[in-house]
Amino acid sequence: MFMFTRFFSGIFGLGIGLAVGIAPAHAADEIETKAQLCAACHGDKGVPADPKTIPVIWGQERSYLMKQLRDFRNGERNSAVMSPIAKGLAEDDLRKIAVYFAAKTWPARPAPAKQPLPPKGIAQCQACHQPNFQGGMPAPRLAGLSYEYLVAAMRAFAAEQRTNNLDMPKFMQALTDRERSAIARYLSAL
């Protein structure tokens, strides 16, 4: 009886040890697999298939990624591509995907020509997006996003087509198209 108990305890302990060791690896593989769907558009090395219309998500601010995924899922932000994908993900998956991409390194790219500091509007952007525009909770990194993506996002906020941030429409409406364009050129060159 003693040997049977000892044998059973050893097998049981081994089983628990394997389960504890394998479960996190399996969970990581599962998120990696789900995140691969993102690579079709956002790029498998962090460079989007079309940087003019698709943002970089590798190394982006975690809380921002989480908010955007939630907003796509609940309809506060609409996208023909992202909304159906996000609606198919559980809350825990959204969180894990945001952590996964935030932990990646922002993709390297050739240094673009420096742009002059825009005379108006850029200072108010720094309050949330940080002095170097690399983002910080809860604001996204803007430095290095494409000019086209940035100016389209600013225009969408100004026209109140994108409303999942209550402050951005007011900020963008206070600027002219030319001022928004200058800010986008500056940020894309960082």
Ligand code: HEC
Second form
Amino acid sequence: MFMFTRFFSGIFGLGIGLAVGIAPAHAADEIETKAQLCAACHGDKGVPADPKTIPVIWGQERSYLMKQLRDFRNGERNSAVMSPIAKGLAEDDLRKIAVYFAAKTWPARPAPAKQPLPPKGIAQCQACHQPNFQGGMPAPRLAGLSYEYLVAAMRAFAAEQRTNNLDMPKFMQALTDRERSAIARYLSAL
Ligand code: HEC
Ligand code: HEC
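Could the form predicted together with heme C (HEC) be given as well, to go with the form predicted alone?
Time for the whole complex; same chain goes first.
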């Protein structure tokens, strides 16, 4: 009997030791596993499977990522693809996933051909998106997103199809289609 008690308390002690030692790594693994689902489209090295329609999320601004996941989940931002995915995530995981992707490095790519400075509009964007367009709370990084994604996002704000921000539709409506296109081309080459 004595032997058994010692044996069990030994196992039990070991169990606690393992649980305490392993718990944090295990939590990180869990986010890593959930993030693998995202890699199918957003890329396992941060380069999206189709950059024209899928934005880069590696190294994107943290609070922006978090807000988008929440907006997709509660319908403030519509996306037939992202809404069901975000609905499948637990509230508790949104922040962890945002932290996970924000901590990654924006994917490197061959230097694109520099585009001419757009005739109108970019100075005002820099107040929020930062002078180098690398983003800052709460405005997302725009530098290096694809021309097609940028122009589509700008158009969606202008048409009030994307209304999860009160300022952006007004700014985008103040520009013509041609001006938006020139800005998107410039930003995509940064
Ligand atoms: C089946 C493809 C697919 C998968 C899987 C996917 N996404 Fe997306 N994601 C998209 C597309 C397409 C968009 C652009 C939606 C739009 O513009 O309305 C997007 C947009 C986003 C955005 C907004 C970024 C921005 O710049 O506005 C975030 C954040 C995001 N996804 C996070 C995730 C996370 C986190 C996962 C995994 C849990 C994930 N996505 C899985 C296709 C996907
Ligand atoms: C007052 C601050 C502010 C100004 C000025 C501003 N933006 Fe934004 N912009 C934001 C914020 C905040 C968001 C994120 C909105 C959200 O929650 O989806 C955003 C989102 C965007 C997006 C969507 C990015 C993505 O990944 O989907 C684009 C594109 C964009 N802005 C372009 C511009 C351009 C171009 C200008 C200048 C003509 C501009 N913005 C001016 C604050 C600003």
